[in-house]
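Read the single chain below, which is given as C-alpha cells and is the form predicted on its own.
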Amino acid sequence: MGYRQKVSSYDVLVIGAGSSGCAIAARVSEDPNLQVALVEAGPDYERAQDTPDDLVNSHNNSYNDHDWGLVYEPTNGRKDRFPRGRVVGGSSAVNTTIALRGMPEDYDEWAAQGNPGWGWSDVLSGFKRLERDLDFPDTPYHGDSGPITIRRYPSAEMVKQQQAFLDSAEALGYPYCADANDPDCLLYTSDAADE
C-alpha cells in the first residue's frame, strides 16, 4: 500500500503520517533535490472503497484497528479512552474527521513570539488552498478547490446525543454559529454572559 520508494539514504525522516506529518512531508518534498520518508505505523488505505467502516464512519467513534489504546485521566480517578489515531491521517482519520482550526490571535500570539510566516494572514491562506469548503465555498476563510473536502454534518446524519446537545445549546439561548471556522461567527460574547 502506498508510494514507496528505495533510496539508500534521506535528507527529511517524518515520523507519523497523521494530519501534520502528511503535510510537513508533502511540502518538504516540493523540493526536487530532497529524499523524503514518511513513516506510519498504521495502515494506508489508497482506495476509498477499501476504507473499513469504523474509519469511514467515523463519527460513531468505535475504533477497533486504528487506535493506539491509550487511555488517559482528565480527573483524580477517573479514566478514559484516549483516541490516537494509528493510521495514515493520525488522529484526525478517527476523531470524527474535524477540520477545526486555531483561533486568530493564537496564530498571531505565536508570530509575535518570534515565528515568522505563523501569524493569522500566513497560515489561513495555507488553510484554504488545503480544503475545498462545500458549504462554504466563496467566503473569505474557505477554499474550494484544495485536496481535502470539507463539509458540515445535516441535522439528519447526526446521531441523537449531538442534536440533543445543539438543541440544548439553542435552550439555553447559546446562539448557532453555522461555520466554526469563521473567525467572525459569534460563538460567545460577553453580551450572552451578562444576560
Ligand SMILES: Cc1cc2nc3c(=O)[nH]c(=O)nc-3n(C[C@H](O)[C@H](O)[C@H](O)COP(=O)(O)OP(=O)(O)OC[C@H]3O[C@@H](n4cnc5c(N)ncnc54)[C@H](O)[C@@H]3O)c2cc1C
Second form
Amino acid sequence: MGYRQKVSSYDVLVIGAGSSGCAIAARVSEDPNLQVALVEAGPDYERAQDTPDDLVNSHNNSYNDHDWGLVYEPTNGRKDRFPRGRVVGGSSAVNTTIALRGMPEDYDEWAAQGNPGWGWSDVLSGFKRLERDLDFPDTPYHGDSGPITIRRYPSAEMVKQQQAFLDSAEALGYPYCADANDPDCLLYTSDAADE
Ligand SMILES: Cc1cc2nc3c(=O)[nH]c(=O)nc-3n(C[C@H](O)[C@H](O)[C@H](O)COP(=O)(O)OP(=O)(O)OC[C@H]3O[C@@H](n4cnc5c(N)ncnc54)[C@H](O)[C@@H]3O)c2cc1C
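Next up, the form predicted in complex with the named molecule. The previous block was the form predicted on its own.
Complete assembly follows, chain above in first position.
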C-alpha cells in the first residue's frame, strides 16, 4: 500500500508519519530536487474506503488496533492509558476527530520564552491555511480553502450523553460556545462562568 519509489539514496529521512512528520515531509518534498523518505511503523491506508472502522468512528477511536498501548502516571500512583496513534496520520488519526487549538496566551508564552514564530499571531496564519471550516469560513479566525475540513457536530448527530452534558452546562450558567476555536468566544464563556 502507499506510494513507493525505488531510489538508491535520500536527501531527507523523516521518521514517523504523524501530524508533524507528514507536514514536514510534504513541505520538504515541494522541492523537486530533494528525494524524501517518510518512514512509519504502522500501516498506511491510502484510500478512505480502505480505512478500518476503528479509525473512522469519531465517537471512540482513541484506544484501538492502531494504538501504541502506552501508559502514563498523571498523579502519584494513578495510572492511565495514553493514546498515541501507530498509523500514517499518527495521533491525529486517533484523536476522536477533534480539532481544537491551544489558547493564544500559551503560544505567546512559548514565543516569549525565546521561540520566535510560535506566538499566537504567527501560528494563526498556519491554522487558517490548513483548514476549510464549513461553519465559519473566511472569518478572522478561520480558513475556507485548506486541506483539512472542519465542522461542528449539530445536535442531531450527538449521542444522548453529549447533549445532556451540554444542557447541564448551560443550566449551570456556562453559556454555549458555538466555536471553541474562536478565542473571543472562549473569553466570553469563561468570564460568564466566573461571575
Ligand atoms: C484523543 C486525543 C485528542 C486530541 N485532541 C487534540 C486537539 O483537539 N488539538 C490538538 O492540537 N491536539 C490534540 N491531540 C494531540 C495531537 O493529536 C498530537 O499532539 C499530535 O498528533 C502529535 O503529533 P506528532 O507528530 O508529534 O506525533 P504523532 O502524530 O503521534 O506521530 C508520531 C508517529 O511516529 C510513528 N513512530 C513512532 N516511533 C516510530 C519508529 N520507531 N519508526 C517509525 N515510526 C514511528 C508513530 O506510529 C506515529 O505515526 C489529541 C490527541 C489525542 C490522542
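For clarity, a rigid core is taken as the largest C-alpha set superposing within 1.5 Å between two forms. Residue numbers count along the first chain shown, from 1. A quick note: this is a predicted structure, and the numbers were derived from the prediction, not measured.
- Relative to the superposed core, Pro116 undergoes a C-alpha shift smaller than 2 Å between the two forms.
- Asp106: CA moves less than 2 Å between the two forms after rigid-core fitting.
- In a rigid-core overlay of the protein, Leu13 has its C-alpha displaced by at least 2 Å between the two forms.
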